[in-house]
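Given as structure tokens, the chain that follows is alone and in the form predicted alone.
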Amino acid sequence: MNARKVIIDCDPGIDDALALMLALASPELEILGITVVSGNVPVEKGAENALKVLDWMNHTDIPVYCGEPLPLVRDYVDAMDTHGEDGLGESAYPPITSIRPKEHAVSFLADTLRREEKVSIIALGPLTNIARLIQTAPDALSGLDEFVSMGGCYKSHGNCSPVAEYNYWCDPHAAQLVYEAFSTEPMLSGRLLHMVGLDVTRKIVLTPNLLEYIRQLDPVMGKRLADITRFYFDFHWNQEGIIGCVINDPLAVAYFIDRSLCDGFAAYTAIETEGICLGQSVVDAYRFWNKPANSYVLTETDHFSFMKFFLSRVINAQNPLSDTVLHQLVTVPCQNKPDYT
């Protein structure tokens, strides 16, 4: 198997942790680097949170790089009412000091792209580092294959304000930047940019169920994603009445490995930088402005198809009972709707 070269770059994260894993777990996928940048927690503890992962991964030979600290130009807000302190769930699992992060992420994906051929970036958080590239290093955008965002949203209702996702919420400038590079900047010309918003990310929801099920076939798995994931849960139970939680960036993962797991289409994206709809990505699909496609927006996904990937994945999910307990374990998500009474 001829694996992709990939750089991810994430702000661990409960969700971007259970993306790495994904990631590592797939032979798919010649994983580069990992870029952190400040998002759910700052960049620091995003880094250290990477390396944690690396090590339950057995991959601590995979570099990681601490970016940008702060957003190109809002007040920096992080989400650790989300993911808590330490940005695992409160989990408190101690730091990993055989292998430290290096620092110089934008300097280390410029050089990065162009020294290999075909590089992907699978950008989980917000999007300041790859925004700080474009501006600092465009000559380097030759090098990049496809490129895949977490973030946005185009008809489902955002997390953290009424109109936006966080990623873009947290840096809009930079998301605006990127996004607009993909229309204007000539070394991206007929590329599009993948938005894996919240359209398709908010159908993936781990369930106790599924996480007990993890628990059976992999004790040890099951008690770090049952560690990192509690704080998680607890936090959709109260601020969305789900039971479970949604997490988002594996499907980014997973999407890019297997393209038959999500559905969407062509349409040029603008990102909203101020006001009350700050963060908003807005989905010209209707041609309104007449302007070229720069975004290929997922609208559909099979969340069966995607659970049992990253089951197969991350615990090695392979016995002839997996497919008979997943359909018993996974269900349509419910779309919660405003209570107005």
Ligand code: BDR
Given for the second form:
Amino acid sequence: MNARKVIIDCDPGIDDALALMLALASPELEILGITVVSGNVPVEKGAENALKVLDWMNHTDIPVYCGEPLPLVRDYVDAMDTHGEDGLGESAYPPITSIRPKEHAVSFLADTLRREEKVSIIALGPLTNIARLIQTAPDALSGLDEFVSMGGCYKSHGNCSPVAEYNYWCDPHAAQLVYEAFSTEPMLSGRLLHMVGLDVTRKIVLTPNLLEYIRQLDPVMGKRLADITRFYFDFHWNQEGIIGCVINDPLAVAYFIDRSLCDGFAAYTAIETEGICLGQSVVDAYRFWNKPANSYVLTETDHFSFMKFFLSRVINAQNPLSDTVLHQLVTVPCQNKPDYT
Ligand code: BDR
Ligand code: CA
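What's the form predicted together with ligand BDR like, now that we've got the form predicted alone?
Below is the whole assembly, all chains and molecules, this chain first.
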């Protein structure tokens, strides 16, 4: 199999950790490096978490680079209320001391894109590193194959404001710059940014029942996933009335590997950087602005197939997953109505 070369840009983050696990367990990917950005947690903490995941998955050979500590313009707002003080659900796993993160994620991105052919980027956090890459090394973009970004929302409501999703809300200027580059940058001409937004990721819910199934099949992984998601479960119950947790980022990795898991449409998308709609991804689905598409916006996903894909790779089980059991456990996620009473 010819594995595709990728760099994963992320802000681990509980769901980033799950996405890294999935990527590391996927033979279709050759991961050249992991670049980290400030998002869910400050960049140094995120890099430490990436090292923990590499250690769990026996892949400390893959380098981790620290990137931008602050958004381009806006004050930095972390998401430790969602991911815990340590970014991994306050799971208290010991730090990895035998290897250290490297510096200069943006230089690593530029050098790698210039040196290697056909490198894709899967971005799972705010787009600050990618915006800096475009600002400082636009020539390197000729080496970019595909670009997938978990972020934004089209018809779904936001998770940081009524209309904004966290990654684009955290650094809206970076998101704006990156989406604009897919319209105007000659090196990206004719390419589309794949937007894996809340419209699809909200349908991906890890539930206590699924966790129990994982624990029965693979006690080690079951305990690890339970440890890092407990905090996330509590957050989702308090915030959205959901029993379980929405795991956004792994869907971006899965979609990169298997396009049949999601569907969408091409459109021009702009990012708002001011006012009450700050961070909103405005998708011109009906061509009011008559601009060529710069994005491919995902709207549909098969959440059962995703969960089977995810579990079959991440769990180290003796026996194959049972479709019958999975069908009982993978439920259509409940979209609770807001309660104003
Ligand atoms: C995104 O924001 C972060 O909290 C998650 O890691 C994910 O990348 C979802 O809005
Ligand atoms: Ca993330």
